[in-house]
Every structure is written in C-alpha cells, then in structure tokens.
Amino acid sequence: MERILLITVRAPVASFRRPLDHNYQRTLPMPPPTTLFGIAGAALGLPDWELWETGSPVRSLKVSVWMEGEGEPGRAKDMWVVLKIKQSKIAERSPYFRELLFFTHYTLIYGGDEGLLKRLEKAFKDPAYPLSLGREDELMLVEDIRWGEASEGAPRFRGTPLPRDIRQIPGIKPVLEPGGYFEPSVVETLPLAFTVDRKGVRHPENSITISFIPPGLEVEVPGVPALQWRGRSFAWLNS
C-alpha cells in the first residue's frame, strides 16, 4: 500500500502544448509531468528557478494524473497573432493557431515523502500563487483534496498517461464492452524536468516517451506496473 494525495481540479479552458509544435500548437489531452510539478511548486510558492534546482523537494515527488468522466473535453482552435517589433516599430505579424480544451476535469496524483505530501495538502488549500492548467491565464479550480491508499492492481488503464511507448508493447489489447469506442493514444517525448539558466530560459532534461490513454475504453497494457485506487489504475510517470 502506498499513501497518495489526490487533487481533483476543473478548468473552463486548458492547453498543454506539444513540444515541437510552432505555428500550429496542438494540445496534449492531459497535463504532462512538468505541468504537474509546476502546479505543486506554484501551490508551495516556489519561483521557477527554485522549483527546478537540484535538491528541490518538489522534484522528489512522484506524479500522475487521470481524466475524470467517460468522454474527452471539448476542443477548439484559436488564432493568435505575434507582433514582431524592430526599432520600436511593428515589423511583422506572425499568426499561429493554438488548440484549446474546454471544461477539463482531472485528478492530479502525488506520491512520495508523507511530510512533503502534508505540506502540499496544506498548500493546495491556500496556494501561494494562482494555479493554472497550462498557460498562466488558464486558471483552475481545486474541487477536492483527498488522501488515498494505492495498491498494486491490474494493468488496465483509461484516461491516464503511461511512461511507455505503447506502440512498442506486444500484447496490448482493449477491454471491449458494449458502447465502448477506441481512439489512438497520443504518444509524445516529454521532459520530466527543466534546468533554468542565468537568463531564466528553461532547458528540458530527462525526456521519456509517454502515451496518453484516452478515456473512452479501458486498455490492458502488459508489463506496466500499475497502482490502483477505488478501481482506477494509474502508473507513476517518473519512477
């Protein structure tokens, strides 16, 4: 059994940009590991450089997330225009599209040292900084804070990310039920942390392949260590 802290959150709008997208910025369906660390750091009041420095307590947390409900959040795309300024004048207008998720509902899962988790529980009740899902203006509402005891469970997942490329795992199969539907998983290489240089620029580190299992159908993924709480399976993304 493993003690876990579960934070259920909602947001009217959210987005999690895929790393290599530029002019058309697609969104991941769920927050990636660095966003989960960033939310914890914001709740605790850690500035960016302190959050990602070696020895930061937040970096010792284990993180995961699952999507609440049976369906995907709504999606839309929004056009933005970046104004490029040279010599105090607008020299160029560069449009780009950004995908958005609407009415998102997630449970963020944290594990690790219980003393740190208790600090985190207190921080989520009265966060030091505004909490957001994605960009700083995409604010989220903390709906519920709970403790749980996770136990080893069957490797059957839905609506959660896994630290594997499931396209390379033999024997994966959907658990078919009447009315179920299957969508391909989003697979992306993502960092588990950043280093921040003297200019405040982030540099990704410890990148891994992560597969985002959609919520519509449970999938059996052999070989992935699963934890379970109240019948729902998940896997730590960074352990």
Second form
Amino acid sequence: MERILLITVRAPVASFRRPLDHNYQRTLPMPPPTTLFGIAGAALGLPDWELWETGSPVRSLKVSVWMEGEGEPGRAKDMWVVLKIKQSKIAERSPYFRELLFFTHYTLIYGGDEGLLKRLEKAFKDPAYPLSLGREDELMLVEDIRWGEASEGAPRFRGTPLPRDIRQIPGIKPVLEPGGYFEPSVVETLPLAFTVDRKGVRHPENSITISFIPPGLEVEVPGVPALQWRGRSFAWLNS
Amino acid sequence: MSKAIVVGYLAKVSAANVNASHTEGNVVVAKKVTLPDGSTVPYISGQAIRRMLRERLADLGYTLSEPFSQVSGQEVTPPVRPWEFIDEDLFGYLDPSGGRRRTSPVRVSAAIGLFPFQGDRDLGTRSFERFGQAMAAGGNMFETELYANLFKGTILVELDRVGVFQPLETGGEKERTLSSLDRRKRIQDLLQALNLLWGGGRTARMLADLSPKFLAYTRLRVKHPIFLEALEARYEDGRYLLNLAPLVNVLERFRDYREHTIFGLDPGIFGNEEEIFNTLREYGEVLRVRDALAKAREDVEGLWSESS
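Please move on to the form predicted in complex with the partner chain, as the form predicted alone is already shown.
Everything in the complex follows now, all chains and molecules, and the chain you saw is the first one.
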C-alpha cells in the first residue's frame, strides 16, 4: 500500500505542447510529468529556477495523472502570429497553429514522502501562485483534494500515461466491452525535469518515452507495474 | 489577508465574429472548439481579451509600453519598467536577452460561448472599384462566420503581486513596490477597463459590446479562479436563463475563503432576473453591472489597510 494525494481539476482551456512541434503545435492529451511538477511548484510558491534546482523538494515527488470521464475533451486549432525580425525591423508576420483542449477534467496523482505530500495538500488548498494547465492564462480549478491508499493492481489502463513505448511491448490487448472505442495512443519522448540556465532558459533532462493511453477503452499492458485506487490503474511516470 | 480578486462574467454578442482564426478559402472562420459530440462552440482567446483590456486602459489615459522598444538581431526587448507602464505590471513581459520576465499577475481566461455555433455566415463583397475599375465590374465575394452567443470569462488578479517587482523580474538588486495608492488605482482601473470592454477584429462592420451583462466579483483569501466553471445558461422561450446551481455551489464551497462578494446584473438580459436576484443576494449585494463594478472599486479601496 502506498499513500497518494489525488487532486481532481478542471480547466476550460488547456494545452501541453509536444516538444519538437514548431509551426503546428499539437497538444498532448494529458499533462506531461514536467507540468505535474510545475503545478506542484506553483502551489508551493516555487519559481521555476527553484523548482528545478537539484535539492528542490518537488523533484522527489512521484507523479501521474488520469483523465476523468469516458470521453476526450473538446479540441480547437488556434492560430497565432509570430512577428519576424529582419534588419532590426519587424518584417513579416508568420502564422502558426496551436491545438487547444477544452473542458478538461483530470486527476493529478502525487506520491512520495508523506510530510511533503501534506505540504502539497495544504498548498493546493491555498496555492502561492494561481494554478494553470499549460500557459499562465489556462487557469485550472481545483475541484477535489483527496488522500488514497494505492495498492498493486492489474496492468489495465485507460486515460492515463505510461512510462513506456507501448508500440514496443508485446502482448498488449484491449479489454473489449460494448460501446468501447479505441484510437492510437500518443507516444512522445518527454523530459522528467529541466535545468534552468542563467538566462532563465530551460533545458530538458532525463527524457523518457511516454505513451498516453486514450480514455475510450481499457488496455491490458503486460509488464508495467501498476498501482490501483478505487478500481483505476495508473503507473508512476518517474520511478 | 486578501490574496486574489476573481471576476467571472458573461458578455452578450448578438451578431459578430470577435476573434477570427485563419481563413479557409474566402471564408474568415471564427475561433471555435469542437466538442466530443461533434458540435462546436465559439471562443475568444485570453490573448485577445488581454489586448482589449490594454486598449481600454489606454482609453483611460495610460501610456502603454512598447513590447518591441528595442530590436537587436532576432531579439526584441520591452522597456521593463513596470512601475511606469501599467500593462507591464498587470500583464507581464519577457525580455529574451537577459532572462528578465514577469508572469502576469492578472490571469485572463478565454471567453467561451455557452451555446453551439450554428454555422451562420455573413456575405460581403470587396468591390473592384477600389482597384481603379468601374463599379459595374463587380467584386470578390467573401464570407465571415458569425454567431450570437453568451460568452463566459474569468479574470484572476494576484493582489500580492500587483505593483510589486522582484529583482529577477526587473534586473534590479532589490524588490521594488509601488505605493498602496498606486497599486489600488491600477486594480481599480483594470475593473473600469472591464466595464468598458470591447474590441477584437472586424469592428468596422461587426462591432460587439463585450462589457459584462452579468458578473460575480469576489475578494478571496486564496488564489482560486472559483467562477471558472460556475457560469452556465440555457435558452428558453426567447430568453437566456442563468443556471444558478453551479454558481451557488462554488459560493458555498468557498464560503470560508470569500471576504467580499458582489454581483452585477443588467436588466433585460435574463428571463429569470428575479430568481437570480433572490438567490444571489444571500451571498452578496446584487446591483446593476455598472454599480457593481463601482462597488468593487470601492472594495479595492480598502486593500492594504490594516483590516485587509
């Protein structure tokens, strides 16, 4: 059994840019691990240069997330304009597209030292900075804060990320039920942390492959150590 | 101690495309989101609303900063004088060359339509007369998507950060803080800018008034955007009806954290005005929007005195 802190959140708009996307910025369907750390840091009042310091308490947290509900959030393709500079003048406007998720509903899951989790619980009730899912205006609402005891469970997942490339795991099978629908998982290489340089620029570190299992159908993924709470399985992304 | 002001609001648009996306062929499409059931609802991005708020602050007499005041190579540098420029203070900035950056203490959510987009389009013609030809030569036809809708939005103001500038934000050695008077005035003028809200694209022929027709203002001891998911409405018998259950739920849930709550309700918008008035007056004064915002500005007047 493992004590976990579960934070259920909603946001009308959210986006989690896939790292290499530039002119067309797709979104991940769920917050990646660095966003989960960032939200904890914002609640605790840690600016990013403190959040990503080697001794930062947040770095010792274990993180995961699952989507609430059966369906995908709404999606939009939002056009932005970048001003390009040539010879010290703004010479042209270059459009790019950013995917946005609408009406998102997630449970963020944190594990680790219980003292730190208690600090985090308090911080989510009274966050030092407003909390957002993505960019600073993508505000999120904390709907519920709960403690749970996670136990080892069956590796059957839906609507949650796994720290694996599921394309490389043999023996994956869907748990078929009437009404289920399936779409391919998003698989992406993502950092577990950043280092922040003197200019405030973040550099990714400890990248791993993460598969985001969609919510419409449960999938059995052998070989992934699963934890379970109230019948729902998840896996730590950073352990 | 008060940590945040949160304003949830509803703006009514009768026929407009406030925030357009790209063009598809000769159609200017509205920004909209596709829901899992395939329907779409329009939205106005948070960036667009920030831009409108900045412009309304300029209307109120403020000189705004110039985000591209210095251009060097591919880097643009804003002035980084938030004590001087209200928009740098309230909406933040990024100086890519030196790493100075200020996260906005004013968070502005996208405004999302409460009702599905129905596919309506406005047909226009760009006359060839403009290009030196006779009017009889005709012109190019184009279409613009437009909608009638109620938009819900939220603004959250971090009170402890307005008018307070950290060394890493300014490049200075010490924290710099404006006088309480200036800090209060900036927040009051932001509320006034919300009262005056309009803007976006296509205003020459699709002008829309985005000033709130309903609002909930609250001063909180925590930084939570409590009204973010609390405003819902339905449409029956030719009138909008405000669904009060989600709003009452958050007012109850955050009862221990709310320090002062005010509601603004303009007449003639909602078919259940009396129900709104009778339900919400248990939680705070219910006034016309203009008076509610005036009351909110009075409430800000009490900030950073001993009692707050």
